[in-house]
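Just the one chain here, laid out as structure tokens, in the form predicted on its own.
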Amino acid sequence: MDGLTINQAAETTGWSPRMLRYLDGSGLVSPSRTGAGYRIYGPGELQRLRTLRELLDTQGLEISDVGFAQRMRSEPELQTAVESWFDAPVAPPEGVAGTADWLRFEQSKHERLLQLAGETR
């Protein structure tokens, strides 16, 4: 055997098995199967497993966010929908004017919303 289980590769990481089959099934390390189906972690693994623990330290993200950025990388259409949303202009609807018709505009909008999705329960 060429690498590690995952009991062994959890103890040489840090990170629990549980942890290491979600980072699996998210895609985020995906260390090779034996032909009974158990995961082995090699070394390629255990450096990606080493690196993604240093870049959650060092720059103060979660899994979560490696995982929305992983897919941001491979969806173009949440990208495109991200950057269209970070693009798009903030101005009132139509007929909107003012400050304080926007807001209670919104207020409106928003309060119908939590309305329909009280509804749907």
Contents of the next structure:
There are 2 protein chains.
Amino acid sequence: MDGLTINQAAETTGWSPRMLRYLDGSGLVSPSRTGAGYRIYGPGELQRLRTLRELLDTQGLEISDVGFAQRMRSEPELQTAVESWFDAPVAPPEGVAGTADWLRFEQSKHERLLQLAGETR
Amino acid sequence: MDGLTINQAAETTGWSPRMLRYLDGSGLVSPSRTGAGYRIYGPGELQRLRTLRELLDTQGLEISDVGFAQRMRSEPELQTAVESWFDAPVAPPEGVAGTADWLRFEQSKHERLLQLAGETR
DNA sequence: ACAACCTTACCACGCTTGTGTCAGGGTTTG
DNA sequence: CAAACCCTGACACAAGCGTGGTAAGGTTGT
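Let me have the form predicted together with the DNA next, following on from the form predicted on its own.
Complete assembly follows, chain above in first position.
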């Protein structure tokens, strides 16, 4: 049973035990458990905890930001939905006549995209 | 001067004028301005506003999430910093002897990465 | 010139996030 | 077996977000 217990992990990473449980609950750093449910932090988790602190500080992020980034990587439909929003064209594409037509075009395109994303859930 | 004024844009998009100013301030949908400072919403902004509502609802996002996604696309060093955190290996790579050595290895690697990211700012 | 708009700057309020602490109860170890 | 740990769940509280409102003042159109 190599690995640190939660108070030991708190000691060496600088996080409080409370925050280690919070980070576990939010899915960012989830250590393995013993049969009795005790959290066991291995080298990988300890490293992620230390670098998480640096990531937040140097980039000015919130924990929830990293949680959202994790959602983006684990849910491809979320990623495509977000990217399709940013990549929506500002000028109408070829073959669409007036502004009103273009708006309808964009509207239906996004509805298709969003429906597609929703189906896989 | 084609484009809608803020109350007209609010009418057709379903956002309140208050929220349109908030979204402008948070950088998500920033319309152009007249000489006197009035916001003018063109077709592109109107489309982004309508699809933003759908994006938030269907994906269960917060406005700040989309703001963070925007930061990720506009700051490559932020993106690499976040990705390098997620991609940190859980097992030591070849050529590194024990756990202690590996921790030092990872530590210095991330310090290099973060410093690299900071330099470009 | 007057009504009907627009601007920024505030105050307020409910909800969420991040964080501490404490209680009640199970586990491990000297 | 008793001390020292661990667990979950709850209460608390500051700070921030999303949202509405309102006040003081500039712009526009008829």
